[in-house]
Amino acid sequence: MSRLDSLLEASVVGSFTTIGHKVRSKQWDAISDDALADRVVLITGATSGIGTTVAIEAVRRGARLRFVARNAEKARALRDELAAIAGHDDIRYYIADLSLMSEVAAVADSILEGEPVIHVLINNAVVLPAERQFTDEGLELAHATNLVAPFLLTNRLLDRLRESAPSRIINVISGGMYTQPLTLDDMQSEDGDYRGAVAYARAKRRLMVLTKMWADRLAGTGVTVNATHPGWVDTPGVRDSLPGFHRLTRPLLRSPEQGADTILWLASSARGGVETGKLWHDREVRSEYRLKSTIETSAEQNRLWEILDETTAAYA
């Protein structure tokens, strides 16, 4: 890491915004159009935002793209858009509602159904509720959907990642999570006034430790398991969501393009390959922590882990 990289990453405007990867990118080789020739790249959350620019960008580099979608419309649309730039109809999409871990569940047991191989498997699907709602199998939407769902999926497509090796498992995170421990007595965000924003973060701390264990339980398996935050993009999930931050950090905020840089780049690049565990921003490795009382002990993983056991046994 350069002096000015450090420089930019003691600051959260300046590394967070579009000011760090303008200063950062012009130090990096491009991604090469074949990067990810004839790759099998699994994404959720591809419909809207960072996933679309992801979809897109790796199918321009030759990647047999799926992806998981709630809206079928919409998901029809993506599939066409794709299969127009890819020059093929080697482009497959399923339909799932990612906050329900039944639709989860049947959703994987399609994709084992349809896909052989699966090298990448990018988790990005997101929401961030304005006020706190519970689905109809009683769970917090945001813990849902952020967490839960990765965590099934995940946990159901290892055999296939597995048999796929080498491979790839890459999780969106966010900057949020630097708040937030893992306060695991409240999951769900049940105590005290709810903040989505706040329940978001909480999804993604978690997320990032979940990406740790992964790492260590499929050392030497050939697949690695690793975390980006994309920096603050403006994104119709944000511009809709957090409107008062957008509002104050337009100016500032990244393009769809430089938010999905890394994941890109981690999807193909031979440090993404070797490197497991950690996590990533604007190509390089960086800390999971900004303060002292946001770090886990190892046995506040391990009930993390017990705790989502217990949420999605019943559709492991």
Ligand SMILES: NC(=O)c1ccc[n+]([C@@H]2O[C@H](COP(=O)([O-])OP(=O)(O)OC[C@H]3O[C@@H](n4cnc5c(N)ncnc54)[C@H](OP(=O)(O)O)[C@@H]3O)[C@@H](O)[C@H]2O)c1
Contents of the next structure:
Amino acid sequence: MSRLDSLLEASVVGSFTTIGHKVRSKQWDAISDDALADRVVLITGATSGIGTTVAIEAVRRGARLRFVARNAEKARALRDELAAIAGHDDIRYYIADLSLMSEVAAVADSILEGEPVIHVLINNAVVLPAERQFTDEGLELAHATNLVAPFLLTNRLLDRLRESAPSRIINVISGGMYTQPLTLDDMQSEDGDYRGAVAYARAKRRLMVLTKMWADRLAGTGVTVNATHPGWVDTPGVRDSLPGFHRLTRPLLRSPEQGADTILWLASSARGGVETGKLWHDREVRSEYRLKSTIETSAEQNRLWEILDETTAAYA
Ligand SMILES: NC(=O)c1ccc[n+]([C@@H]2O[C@H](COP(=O)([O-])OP(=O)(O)OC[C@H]3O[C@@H](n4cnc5c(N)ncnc54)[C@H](OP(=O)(O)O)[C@@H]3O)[C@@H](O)[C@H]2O)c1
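Moving from the form predicted alone, what structure would you give for the form predicted together with the ligand?
Next comes the full complex, and the chain you just saw is listed first.
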């Protein structure tokens, strides 16, 4: 990491905003037009924001794109847009509401049936609820969508990713994670007043921990597992869920292209195929912690896995 990059990293505003991207990207090579040629890339949350940009840019670089969406109309429109960019029809989507584990399990079955090979899985879908909501399956919405769904989907697709090696799993997390330790005694944010941003950030901290655990479990299999946080990006999600933050920071927010860059880079670069179990931002490894009080123990990591195993047992 250059000295300038270290200086930027020391300040959240310097690092997370468009400033960080503009300064750092001067040192980068462009991702080549054939960087994902014939790679099967599966992404969740492609119908909005960063996910749409990742999908478009991956297709421009030759990926055979597959995506999971909850809204069939949006999915059809995106598929048509991607097929027009690709110049072929080898673009597919799968429909599922990822807040419901019955649907996650069903879509995993459909994907396993439809996709003999998966080279890259990108867990990107997200929700930041305005108020405490529980799904019909009894899970708090942010916990279900942002954590339990990627846990279940990834585990259900793991054998296919192993068979497809070299392959990659990329978990899109958030700098919001830095504020939260691995809270295991209130998994569903049931205690006290509900704050969607806290429930969201807790799920991201937990997904970061899972990233390291998958990386350990998959060591030597040719499957790398990494997490990345995109910085602060101007997306429909931020505009709708954090209107005050959006108003305040708008001139400094990254474009979706800037936010998507490291996801695409991890999907296609040599380093993304070798390094594993790490957190990346702007194409560099970053610390998972900004506060000592958020560092978890390995016993806590194992307990997280056990809890999620119990939560998803009926669908495993
Ligand atoms: N934007 C930022 O500043 C920022 C900062 C840090 C991290 N991130 C991370 O970057 C990623 C993308 O964020 P974004 O801002 O681009 O998000 P976004 O604009 O809100 O898009 C979220 C995507 O997730 C999908 N989704 C939500 N709930 C779903 C469900 N139950 N089932 C299926 N799909 C569902 C949405 O589908 P619909 O189109 O149907 O709504 C949409 O495609 C997330 O992982 C986020 O945590 C973003």
